[in-house]
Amino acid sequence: MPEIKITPLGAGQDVGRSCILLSMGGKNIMLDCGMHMGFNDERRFPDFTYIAPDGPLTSYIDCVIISHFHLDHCGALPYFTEMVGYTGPIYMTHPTKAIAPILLEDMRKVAVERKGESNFFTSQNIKDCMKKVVAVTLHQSVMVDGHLEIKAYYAGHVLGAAMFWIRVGSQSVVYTGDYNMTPDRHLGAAWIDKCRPDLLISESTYATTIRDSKRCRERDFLKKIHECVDRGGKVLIPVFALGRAQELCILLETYWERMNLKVPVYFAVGLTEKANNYYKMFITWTNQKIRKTFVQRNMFDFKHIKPFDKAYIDNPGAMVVFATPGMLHAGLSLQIFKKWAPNENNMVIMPGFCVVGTVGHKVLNGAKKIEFENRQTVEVKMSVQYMSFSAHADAKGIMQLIQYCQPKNVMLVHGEAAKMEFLKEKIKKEFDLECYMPANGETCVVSTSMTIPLDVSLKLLKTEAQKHNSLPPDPKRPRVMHGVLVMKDSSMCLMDVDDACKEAGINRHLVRFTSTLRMEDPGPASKTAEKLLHLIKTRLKDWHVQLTEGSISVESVLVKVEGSEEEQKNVYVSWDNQDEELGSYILGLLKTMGH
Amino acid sequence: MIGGLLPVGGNSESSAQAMMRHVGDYTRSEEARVRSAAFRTMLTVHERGSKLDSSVYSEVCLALKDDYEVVREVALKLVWVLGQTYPENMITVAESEEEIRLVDDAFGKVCLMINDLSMRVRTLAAQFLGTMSLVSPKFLQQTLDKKLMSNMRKKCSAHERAWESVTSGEWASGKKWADDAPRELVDAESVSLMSSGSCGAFVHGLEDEYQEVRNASVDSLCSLSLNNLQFAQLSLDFLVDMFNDEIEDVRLKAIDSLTKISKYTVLREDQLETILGALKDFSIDVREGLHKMLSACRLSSKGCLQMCVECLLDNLKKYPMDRRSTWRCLQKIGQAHPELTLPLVPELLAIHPFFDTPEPDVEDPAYICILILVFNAAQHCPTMLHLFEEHTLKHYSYLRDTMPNLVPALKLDGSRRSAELVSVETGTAQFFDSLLAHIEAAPNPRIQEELLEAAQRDLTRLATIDSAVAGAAQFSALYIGSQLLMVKLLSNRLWANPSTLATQQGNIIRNSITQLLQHCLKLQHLFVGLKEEDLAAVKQFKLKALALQLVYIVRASNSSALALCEHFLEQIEDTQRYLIEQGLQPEAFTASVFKEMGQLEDTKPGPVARSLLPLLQVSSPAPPPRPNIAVRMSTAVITEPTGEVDAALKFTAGLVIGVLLDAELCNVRNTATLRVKVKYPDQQTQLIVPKCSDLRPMLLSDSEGNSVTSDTSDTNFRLLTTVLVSHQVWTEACTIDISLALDLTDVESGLGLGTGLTNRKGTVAGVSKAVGDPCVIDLCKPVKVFVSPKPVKRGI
């Protein structure tokens, strides 16, 4: 039995440092190469020594596929290529290729310049790494080598996120990366065709969640901002530079347009500006509305959203500011927060999750006074709101994707073990599919059904098809093809008998079997033959049975009655080797008819 | 394959059955196109009247899971058709032994398809959902149901939370981080992630990526709600949510849908808040849609009403151009909620129990809003009248005069002006009748003429007094006026005299004839609801005018009359045909013309004119047709620009400036002839064809009670367009006239050619026309717009 082996180096029953090794049909593929944001030691990168204790990995890995630009999916890539030393091909979509280096560079800066780490990859490493990347477009089928084929599907989630379909020989796997089944303000929903892979490797961040309609959340968000702005308050929205920030910008921008508001909206520049440029460029990856509006103008050319300047913090009057980072732990957003927090007219909206220990987390938990490292305290009088805008598929979405692509097996990664357990049971119950959830480092073997590809000569196929199509289709009727299996070198093919003979230079020999039966039936031989004919005709209704010169013929089977008017008669039944089944059936029939 | 369509119909039942079985076989073909064609054949056969067997249902359902979009699409249609044809058949559900109705099962299947891969199938499914009205409520309500959970705990949706906070009385508690915290633990076994049936179909449909699907879902939701009150109440939340859609069409559709179902539902405070939020929308369509919706809906509490009024006033402040629509909206709200308005009256009108408050400005649109609301509520709630102060009553009489259609008649006790208008209404029709009877009974032509003159005056006055007979009165007045003009012309013997060609009188005659022709066109095109007799009278009169023109051209001018003559003969034939078809008797003049023309062999202008001359000389004015109350005159009212702006619109000479035009058109039959007429101070006139999309049909919302019949919806329009104005440099700002007109040049091409008075250059937009073109009929008085084209600044 052929097998598919999967070993998660990261993201197995875990979120972060996604890195999954896949080997099937003699090919080894690495899916994503992410880092863990929670660790600062060597644990942040996947354990590449698993692949080979030391030495170059290029010979062990045929290709690396990156699903999207989030660091937990691509963060370890420069380390892997430049420091561990992988030189093979890397595949990702165009937007990912464009945006990933920005994020990597940003992370590197934080790690090296702020935290003063050494032994981290350098800017040059990132550049070199990106040179090895091959960019793919959606639905473009790429042959990595003669046997390995990959194809990208739209996944929503973030700009450029893709699901990958990977095929080696007759085995195929779909790796989803992160995806989103409900469209948002700037991206569409994930889509895949019925590709029926042997294995679907799906993320399961929200394995136990079914979400409410997005509209309510958006409406709440907008209403809160509008109310705050109307009473002259300032709104602070701490965001991370990419992904949600753009969605919220679009949301706010369209709302401002609709309501004809004049209050200024600012976006702290820096990383984001660069990224916005890429969003402008990759319009084809966005949703229907943005693509349609593009005819008139690019939605990411914000009319109402202007770059922020630090001097604006103390400006009087209402304003809305997007500032990085998203958890209020440092930087501009924290600076603004300190200034604005004591005024109850102001508001802060946290659009995402906050890690324990950050100011964001404290604020969300209702802290009224926040102390900073230099003994400075800030009273929080502003209103604090939490809105979750996250772009992972929920349980329903995951089930929907499984329904769409109809895999034979499912594997869950990128989620918490307990939650996965629930979803696993559900998948087993509702789809009757085998479901796996390996932990990190645990190898999981999925056996697939054996199929042997066979070349069939065109002529043979055509004659069969002609014969088949001349009758109304009926799924019960078997489709039989008659030919010779020829094994040449390493390939096999099915050929027409005559052609095969010709090619092999052999004369065709026919083998006939003849069997004699004795039966007692008074009367002339022709009479007996007629009786037999009647019998055969009643049994073999759909066949063409005919009587010629005292012998009954069905296809190549001949039944001949000999003997005079005596009691004993010899009945010869003879048939070709290829009609063996029919012949033995008739023989059996004749044998048993007396009983 | 499609050949399978042919042998259907009256065939014997058995052969049709066999044929269907044969086609059925092909639905299992390996080729997707063949499969879809087979299903399509079934559909076509079904559409042609031969009913499909319900036994194919299970097979079709299997095809819903086909790999190919084309097959799924057709199969979906078939499922729907079967569901509609055999709603009551019972079928067993696959796993369990339970039996359910076929329509319910089909509904479930269609619901499943709303999760399909292909956008087209999803759209189709969403559309079909709306048409399956026979489905049982149990299944229907499931479509809006989506269980939420968060980390294996049950969670309330925002809607439920809103509902809870309303019922528990703690509104606006402010949301905390963990406000939507999940509550009880869900039993892992009981959760079904795959929706088995209709569960949450609409939730998915409304959240779809493509606007086509969302649109179809909204439509379906609306049409299902109309059939099922309970469902309407449930779907309200979802429709309100759609107000926040990113695409305007979808928002508009949601608003329209809500308008339709709002009769059946009562809006809660929290829902209203969301709806009113959308009032701040920049798009005028959305706002007007909302106004319409608000005027149709029912509010649950006094708080709602107050909120609603406040928001409308805010909206008015922000968008002053919404004035009229806001007024209408408040009128309806007032009518519908008198008892809710009552407690708000003191607050709204700022009445203080002890002190006299300053009198508000009656021209202030916001104040008018409130007055309209209050007066309309007071109509149904007499106690309110006692609350009004002196100045309010004064304002009432003012508004009653200026806006009779927005302010109802109130029964003010002891007031000077009770319902005097009502008494008039009964009399006008009779007065009208008797007037015309007098004319007919007139003993001699001289008296008749005098009577006609008097009648014309009276009728014109009558038209301004009573709206019910205005159309008919105007029609008759115009008819009489034209008759008089004709008589005057005929009595002046100069018209047939060649010597008058270049003289002063000749000009007068020429102008009179043009005017006469224009009157004819007005009679013919400006009125709707004309009866056959009226039309016959108009046609015959037009014939007469044409005859006069022909004779004049032949006798008294030197221009060619060939085309005109042909046109005249055509008109004769047309009129004759019309009269015969309608079985009407021609008038004396017409009859003699028919007779004369029948005898005439030569159709050259000369002989025709010669034979017409004596006929014209002896003809007498025909009596006006019997008054027909149903007649309405086409009118237009320009509401924007108002013509009261002092500041000139400045633009660079030679370039264009857009002037916003907002007008209401009533009783306009043929909108293709509608033109915006722009007249510049140099007497240059441009006719601009407005865009079709700028004309919006007005719904019956503004109907004044029952006087407007249902057919007005297709003759009443609102024109909202931008008029492009351009001119060369002027030394100072001047006014241009903008008005609306009907351009009949195309319709009456023969006439336009024949008069020889127009100089036609073409009929496309923006072509200047001679001032006196009889083919251009004004619909309203021009509005003055102050513009000033500036010379191009150089050297910037």
Contents of the next structure:
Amino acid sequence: MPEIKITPLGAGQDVGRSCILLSMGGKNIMLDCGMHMGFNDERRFPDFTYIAPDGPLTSYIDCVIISHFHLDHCGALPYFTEMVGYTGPIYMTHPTKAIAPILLEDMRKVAVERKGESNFFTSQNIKDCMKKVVAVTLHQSVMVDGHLEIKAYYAGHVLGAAMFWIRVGSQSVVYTGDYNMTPDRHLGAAWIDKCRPDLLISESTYATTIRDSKRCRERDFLKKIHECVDRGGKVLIPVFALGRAQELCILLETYWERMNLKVPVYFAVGLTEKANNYYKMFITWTNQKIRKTFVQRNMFDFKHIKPFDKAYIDNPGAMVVFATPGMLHAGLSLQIFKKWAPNENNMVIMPGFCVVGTVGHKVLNGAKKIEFENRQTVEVKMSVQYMSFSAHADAKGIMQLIQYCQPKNVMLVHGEAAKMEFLKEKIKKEFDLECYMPANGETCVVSTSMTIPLDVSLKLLKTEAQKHNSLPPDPKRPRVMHGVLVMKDSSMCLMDVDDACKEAGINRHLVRFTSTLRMEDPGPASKTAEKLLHLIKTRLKDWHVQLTEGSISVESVLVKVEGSEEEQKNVYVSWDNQDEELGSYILGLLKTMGH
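Beyond the form predicted together with the partner chain, can we have the form predicted on its own?
Chain only, nothing else included.
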């Protein structure tokens, strides 16, 4: 049986550093190439020595597919292509191709220029890496080579995020990357065909969560911010430059407008200005409402939200600040957090998932003191709130996707082991599907059934349809097609017998079977024939039965009665090999009458 092999180099029972090796039909595909936000040493990148101990990896990998621009999915790409060595094709959507290099450059600056790290890629590496990228459009079928085909589907989550359907021969896999099954204020919900892949590889960040109604969460979010600024406190909202940032800005902007609030709201610029320009550029990737209002005004031109300057950190009075990055692991959001954390009037609202090891993860777990590398400790007296505005599918969404695309097997990645285990059992129970959850470095082998594609001649299809339509409707009746399987070059076709003979240049031979029955029936043979005709007609109502020159014919089946006026009659039943079933049925019918 053909097999599909999957080995996670990252995101196996873990969130962060997504990188999955997929082997099927003799092709090797790398799905995402991310970095881990919780580590500052070599563990941040996937272990590429697993593929080959050293040297370039182009000969081992047929293509790389990047699902979206978040760094835990594309952060190791320049390292992989320029430092490890890979010159093959890399596929991603147009928005991902536009935005990924900006985020990579920003991360490089933080790591190299601020933290002084070595063994890191350069700005030139990022540019050279992006030259290898082939941008794909949604639903466009791309042939990587003669056998490997890929197609992207809309995944929601962030601008440009896509799920990928991958096919080699008769085997197919769907890789979801990160996706969101509920539409939000600026993006639509994920969507995919009923493509019935052999394997669905799904993220499972929120494997055990079923989120409450979005409206309640939004009301709660606005209420908490309003209460905090009313008492003169400062609110920090750590976000990633694209995605939740735009979502929450639209929410806050409309609330400030409605309530006529005067408290300043800032957005740490830099990345975000560029980001909003990309939202304007790729407006077709956003949802219906934004596209509609785009003609009158751009939803990303904010009236109440102003660019932030570092000098504002120590300003007195209330303010709301959106700052990057979202997990408080570096950058401006961490700088502001250090300044504001000791004041109990202030508040930090974490709107998304935080990876183990980040400051965000520590404060969410109730840490009251946080130590930093330079022996600096910060007391956390500010209010810490967690509100999931995360753009990942929850348990309900994952089950929904399985129902949509009807896979034969499911694999969970990008989640925590205990939560995955729970969802795995649920999937097995509800869908009766085999579900896998390999750890990093563990290879999973999925056996797939062999399907052989073949063409059917038009003549054969028409004949079958005619026959089917002439019978009374019955949804349970199987539709059987009789023909000859002709193999020519590497393709196969089911043909009508005469056409197949013509194609092969041979004369057609017919085999006829004849069976003789003895029947006790006084009177002339013609009378017996009429009785048989009546019997066959009543039993085969939908068939064309006729009596000509003493013989009854149904399709190729002939029934002939011979014998003198005495009781003993010989009944001959003969048929062609193609009407074997019908001939046997009529013969059985006459036998019962003979008795």
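Residue numbers count along the first chain shown, from 1. Basically, rigid core = biggest C-alpha set you can superpose within 1.5 Å across the two forms. What you are looking at is a predicted structure, and each value in this text was computed from that prediction instead of being measured.
If we fit on the core, is the Cα of Gly583 displaced 2 Å or more between these two forms?
-> It does shift by 2 Å or more.
If you line up the core, does Gln385 shift 2 angstroms or more at its C-alpha between these two forms?
-> Shift of 2 Å or more: yes.
Threshold 2 Å Cα movement between these two forms for Phe422, core superposed = No, Phe422 moves less than 2 Å.
What Cα shift, in Å, does Val363 show between these two forms once the core is superposed?
-> Between its two positions, the C-alpha of Val363 lies 7.9 Å apart after core fitting.
Look at the Cα of Phe221 between these two forms with the rigid core superposed and state its shift in Å.
-> It moves 3.3 Å at the C-alpha.
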